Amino acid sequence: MSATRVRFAPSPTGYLHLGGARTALFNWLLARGAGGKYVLRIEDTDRERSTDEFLQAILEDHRWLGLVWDEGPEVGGDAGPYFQSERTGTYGPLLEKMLEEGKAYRCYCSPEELEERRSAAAEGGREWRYDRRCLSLGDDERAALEAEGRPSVIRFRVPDGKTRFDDMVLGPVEVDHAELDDLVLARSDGSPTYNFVVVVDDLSMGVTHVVRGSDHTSNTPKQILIAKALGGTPPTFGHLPLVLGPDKQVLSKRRGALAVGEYRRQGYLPEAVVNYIALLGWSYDGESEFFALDELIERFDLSRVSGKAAAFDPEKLLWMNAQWLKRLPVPERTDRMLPFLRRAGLVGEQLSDEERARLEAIVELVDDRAKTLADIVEQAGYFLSDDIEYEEKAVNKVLTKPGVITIIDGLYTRLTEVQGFEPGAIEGLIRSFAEEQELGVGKVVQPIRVAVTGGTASPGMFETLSLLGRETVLERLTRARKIATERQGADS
């Protein structure tokens, strides 16, 4: 098992989204398990839809999730080029071999003719597949359509018999060679086609093991058929069942499914998005959910593989990245969510001690209200800024209530004179207070935190207070009291 070489092969035509990921995933999972080669091969031959971005993208996307490739581009390796744009000149000489072995033939029927026939196959109510015309066409024929401009393709000719191959998830699949065409493997312009360039690569490359979508199981007999025509050795092939999105339908980039790095920019965990997707058809003991890549790779195993559609639930994988977060030491996960406060300008490039130990103090605080690391920003911005923005509901719901300035006044005169400014100390005064006053503790701390947050929900209110300091809080209450005496005002 040493020898195990797997490939993933994605387009630069558009961004990774989640199923194209699982894939790559399950492919590293089986190489790495085995001791194998992970093998990341680029199919950029079409050139008008190509991107440098999207390239860069997918590259970038491998790295985040961890999914580092042991040849491929920016590594090289000794089966290359990786580039299947680069790899045009191996394909010309195997095609006239097959031609000349009479395994492959010329085909000068227009897409007119075919079309015609084909539609008079559909109106008898008949299955229709190319009808070998071509292949009967002798020297003096082929010659007349080449002296006369005649446009040709070449075409696999496909062998009697039935092809069977053990797939890795779906197990034994037989196939009638009957109920296939004899595919196109070059086109009019002579550029080859997918099913023979994809053969050649991985033949190429000494791919062992192809995992990939079960949309692909139609294309496996044919190319199996081809890599021993070409005298080669078929790779063992697995098929994962299709990802389906919250529509029932195929998850994918052409139907609007969202980008890997989407999810990095929006502060999803890598690791959370890796557990996610090896859960996307795969279970390890049908209980266990949390896993992190280095368990994956020890407990990963294609059988375990269902051959039933996953279904992508996108509420499930914010709760696992919520999960996540949570498990992250209080330092990384401030590492971590750093970035995001950055760019909402909320901390400095460089922070002094007494900021940094303050902000891993806000962090750990707002621990179970963070679902994403972007998160921070929402529930630490009226930590880290003096401009704050009260929500008009709050503002309804609370400021405007009979006796809410006279709770502001009395504790900002408190808070004014207490000893210290820790949890502890500010507690006891609310709750002395709040006793005073003959209320709830509620009813004393809920304008204070719309006061000091400008909403209805925080965090313990004695720590927030605490963190906040001493005259952040009292300018707070201050504009607080401004604006529940401009509505009381304004009511009466």
Second form
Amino acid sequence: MSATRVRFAPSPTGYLHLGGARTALFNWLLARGAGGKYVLRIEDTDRERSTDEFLQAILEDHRWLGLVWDEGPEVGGDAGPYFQSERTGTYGPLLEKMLEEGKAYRCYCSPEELEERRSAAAEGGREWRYDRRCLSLGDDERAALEAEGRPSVIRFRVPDGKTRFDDMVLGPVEVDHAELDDLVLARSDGSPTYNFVVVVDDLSMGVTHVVRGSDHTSNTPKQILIAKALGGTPPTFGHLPLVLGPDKQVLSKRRGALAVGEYRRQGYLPEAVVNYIALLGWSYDGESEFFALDELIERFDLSRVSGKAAAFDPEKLLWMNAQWLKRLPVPERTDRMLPFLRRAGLVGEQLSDEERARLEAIVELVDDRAKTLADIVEQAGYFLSDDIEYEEKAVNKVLTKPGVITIIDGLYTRLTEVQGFEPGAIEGLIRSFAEEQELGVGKVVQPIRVAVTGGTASPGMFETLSLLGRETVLERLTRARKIATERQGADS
Ligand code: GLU
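Output block for the form predicted in complex with glutamic acid, input the form predicted on its own:
In what comes next, the whole complex appears, and the chain from above leads the way.
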């Protein structure tokens, strides 16, 4: 068993978006590939913005994507608690220890004073970093400020020198400490800040690898220094490139990146979403595109993640979804579509064997006209409900044509008389009718298509008519004839 331990550390202050899901996936793949553990840590210290609804959504999205966590909410584990809000007791004593060891110091500068010095620096064209005024306070001065009741924050004393780390994605990174601020570890109300808490938690949970978005790259040298100040070994880091939306701006909730749950509700397959987000920055050989989760475990390698920004293309995701849908065996595709059909009221809770077989035939016939599970509702609606709507455009374009009534009447008679109602027999009679009328088959089929589906696009007409069944077809031809008569009467 490998000792690799990774964590995904979402804040339950929003839904899991595609970028976050990619971070979760890459961490998970790293753990699975190494036979290690994937830990889910909930960073819920912002009590006002954290909600149970967001938490449940994050867990649900993990389950849906297949990212089973080894330790964390619901499953527990030896390194718990896994909610940061339940770990608050561990931070205070470590801050005290750092103060005692001179690795941190109290700073009494008020926000107003800091602002004054910051703007003075800006006016002088100087870059502002905390000027360490409080680092040099004598014991008396400090005692006087305390006696005054001055609030204080705790700052990290950044040591001199340079920090180098080998980023698993970006390669070697070097930062001169002169560029770092003596960052705040605890606010004046005593609450510890993100950079401190995350280091303490990563150390105490034995996290060996941290994979996260490149928006955190600048935090990494600080976290490495804090980890060392605490006497720990910092994890190995990897920073994932940004994901840009179609407008070349960083993907965000506001820029059309939907929450994972939204894709689920829209009928995307988890296989497709996982496959698609895996390719946001990673490629196997630059060519292969289809990877199931277990194939990803085998093939994924962080060193093949590009440091360049990845582009999110919703069209490609939809295409990939359609491809995955097509790959599912028909019974399984049907199973997954069922909830969508039920919600639309097109299918009841219980299906007889006959209904089930018919439904599978419909799903097979519709094939890749359904790009999402939800598309089946529109694509198969006319098979499952008599309540079809005739599209105005289709009616105008097709049913008002001269000769349509002759076609409808001619086929009505033949379809009434045909033996059986199989696609082959239907095809035969439509072809011979078209010949008799000296019309192309398409000319004959189109009015029938509008009559039985309400629109001008559908799967093959012979199969469609057969699946609809004689009774339904004849009833719809009658309905369409009525519409055609009314329209043509009104026009003449
Ligand atoms: N809760 C932090 C975030 O969502 C975690 C960052 C990290 O991975 O260190 O950005």
